[in-house]
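Heads up, the chain below is alone and in the form predicted on its own; it's given as structure tokens.
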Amino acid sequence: MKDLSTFIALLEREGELNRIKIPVSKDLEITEITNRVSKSTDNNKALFFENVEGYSIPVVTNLFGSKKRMALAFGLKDLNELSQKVEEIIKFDLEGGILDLLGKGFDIFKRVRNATSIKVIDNPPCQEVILKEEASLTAFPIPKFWPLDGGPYITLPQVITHNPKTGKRNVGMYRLQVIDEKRLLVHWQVHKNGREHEEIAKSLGIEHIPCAIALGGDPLCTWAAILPLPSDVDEYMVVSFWRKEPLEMAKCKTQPLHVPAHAEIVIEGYIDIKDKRLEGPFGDHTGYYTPTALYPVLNVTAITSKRNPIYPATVTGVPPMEDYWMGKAVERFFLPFIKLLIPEIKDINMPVFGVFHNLLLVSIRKRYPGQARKVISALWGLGMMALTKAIVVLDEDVELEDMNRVFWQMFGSVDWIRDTILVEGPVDELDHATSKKCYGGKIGIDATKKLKEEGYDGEWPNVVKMTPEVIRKVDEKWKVLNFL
């Protein structure tokens, strides 16, 4: 799936796209329509705004805003298949004959080779139109999303920079506030790899960081920009790894960078780390406005695009919104890797109301006392999981998507003095509740069945449930019961 148009066509065939033909303002109206649709239980579709007032370029929102649409971006029928597919790829066992082993090894080698190489093409679609001196951000329908926002915002970008020391590429999704026709503000938070590039540049005496902003292309390129990968691990490698082929790239016209060749729009420029201005407010995915703060300016040196581009955007706000499903795909993708590091984990779930960093539910196969505490500590030491404010560990028989079961099990299994861990540490920069910026309290809750060694004096009670035999008999009679 090379480009956005192909993905949109797929969504339309699957009945997952609504075309909006009436005139709509890019400011606030697109948000209100998308917000209502995102929260709908029976009409949650991607939205293609064909008639944006004052612009010939259409806007598309809510592309990834459901379990089905996020799965379709991967070429899957169900998003739960994602974990299974990744597990199949990374699980290399010694079962089978020599031909089986060679086949498995070759498949992994091919995927790694494709992921670590790119294919630079001439005359790429993203450069059908090339504007340099005459480039203007005002030519594109960049929306203002919420009433108190500081201005129009680019919200679904792939922000591409290179580590000034190592030259390694990073792709991040950082919101970009429009100042004027040739300048943007780059909101990269303190925990993000792009922000690390700024700090490295400062230490090296470098004032300008080359940058490119890609919009559209393979939908997985957009999704990959939110991946919490370690520093100097290229997010586009994940796209090539999944697609089993090198990602087609294009050389920028004014910056020493490469961008996805099938992007709809590419903004080239440089970030002046000494030129910082107030960015915000912005109606963020937490459901609250992020206050103003100083962030660096990106100066535009060129804008290239397809001849008839589509402008992609995402609307953030009070959940549930599109970003939840993008995050759910990240959760499903990384679960097999987490289980490699912490084998007792059966499943994880980051519920929509937790807005990613506020709550993580975990089910484990418990074998020994203190194991839930061990898992909590391990997760807090695992990359961006360090920012999680609350981790709740439950037994393996708890279905984590069933919130009634989760909360019933948790509140019925916890002695708050015995089973809670309170610590201080790093928290998400968008967390407005902490007393100090980026630093605050976190809680771990052991909601598993307690063992005697954990201070439980007695026998843990059995859950009330029916026998399999009676369940089977009633299943047979259920369809003929006259009250149905």
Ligand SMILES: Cc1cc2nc3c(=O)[nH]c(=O)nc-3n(C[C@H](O)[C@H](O)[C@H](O)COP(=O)(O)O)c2cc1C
The other form holds:
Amino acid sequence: MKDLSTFIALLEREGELNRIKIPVSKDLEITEITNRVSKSTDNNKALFFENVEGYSIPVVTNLFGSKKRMALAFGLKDLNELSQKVEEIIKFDLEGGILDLLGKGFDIFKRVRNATSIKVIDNPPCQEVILKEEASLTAFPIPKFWPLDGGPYITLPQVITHNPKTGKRNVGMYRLQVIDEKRLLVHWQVHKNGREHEEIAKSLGIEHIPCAIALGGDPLCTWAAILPLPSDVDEYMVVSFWRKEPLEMAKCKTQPLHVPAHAEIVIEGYIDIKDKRLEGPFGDHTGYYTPTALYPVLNVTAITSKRNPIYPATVTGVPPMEDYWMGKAVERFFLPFIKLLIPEIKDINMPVFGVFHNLLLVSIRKRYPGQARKVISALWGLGMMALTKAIVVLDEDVELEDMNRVFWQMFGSVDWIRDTILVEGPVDELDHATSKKCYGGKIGIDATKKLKEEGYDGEWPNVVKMTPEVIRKVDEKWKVLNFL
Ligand SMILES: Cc1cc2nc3c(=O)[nH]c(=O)nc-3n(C[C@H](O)[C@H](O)[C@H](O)COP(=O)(O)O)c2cc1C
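Could I see the form predicted together with this ligand next, after the form predicted on its own?
To see the whole picture, the full complex is given below, headed by that same chain.
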């Protein structure tokens, strides 16, 4: 899927996009409409605002805001297929005949080869219009989202920088506050790779970091920007890997960087790490305003775009919102990798009300005493999972999407003194509840069946359930019972 227009056309064909033709203000009104739609159970669609007051450029929101739309971005029918597909790729087993093996091997070879090579094209669509001195951020309908926001914000960007030491690319989604027509504030939080680039630059005495902001392109480019990949692993490799072809890139006009060639809009510039200003407040995905804090300024050196660009945005706020589904895809994508490292894990779920970092549910195949504690510790040691404030471990028979079942087991099968681990450590920078910024208390809850060695004195009771034989008989009778 080359670009945003292709994705929008697909969503439209699937009945997943509503066009809004009436005039709408970019400030607050787009938020109010998108917020209502995001929370609707029967009318949650992507929104294409054709008539943004004062602008000829349309705005699109809620692109990824449902399970179906997120799956469509991957070319899948169901988002759960994402874990299966990734598992098929990474679990290259030696089963099957020689032809089967060759086929699988060739597929993986092709994916890796494409992922590790980039294709730079001439006359890219993202440079149909090139503005340098005359470039102005005010030409674009960048919304102010919530009443107390510090200004207008770019909320769906691919922020591209290179590690000043290794030269490797990073793509991160970090919101950008507009200061004026040529300056933005880059909100990269302390745990993020872009922020690490800033710290490396500082240690090397480098004051300016070249930076490009891409909006649009293949929808997976936008999604990949939120992947918490290790430092120096290029997020765009995942896009090429998935699509089985090298991502087409364009050379920037004023910075030594490359951007997706089919982006709608590209902002080129440099980050002045010495020029830090107060960023925020911002109505964040936690559902609270994040307070102001110092972040560096990006000075714009050029803005390039398609001739008739579309401006993509996401609205954050009290969940459920679009970011939940973007995060759900990250969860599904990483599950097979997590299982490789912690094989007893059957499934994981970050429920919508946990806003990613507040709650992780895990089901495990428990075999030995203390295993749930081992899983909790392993997860707290795994990349950005380290920021998870509460981890609840349940037995493998608990379906993690079934919140009644989860809470029933979680509250019923726990002795809060015996089965909890309290630790202190790093927490998400957006967390408003801990006493100190980025540091605070976390809880691990072992809600699995307890064993004798774990201090449980007695026989763990059986769950009340019917025999398979009666279930089968009643299934038959159910067909003639007409009260349902
Ligand atoms: C809609 C949305 C907005 C985000 N905004 C920010 C942000 O402003 N700052 C930030 O540090 N992370 C933000 N994130 C999370 C990062 O994109 C995510 O942690 C990602 O892994 C960062 O890339 P990195 O691992 O290369 O640093 C946002 C995520 C989403 C879905």
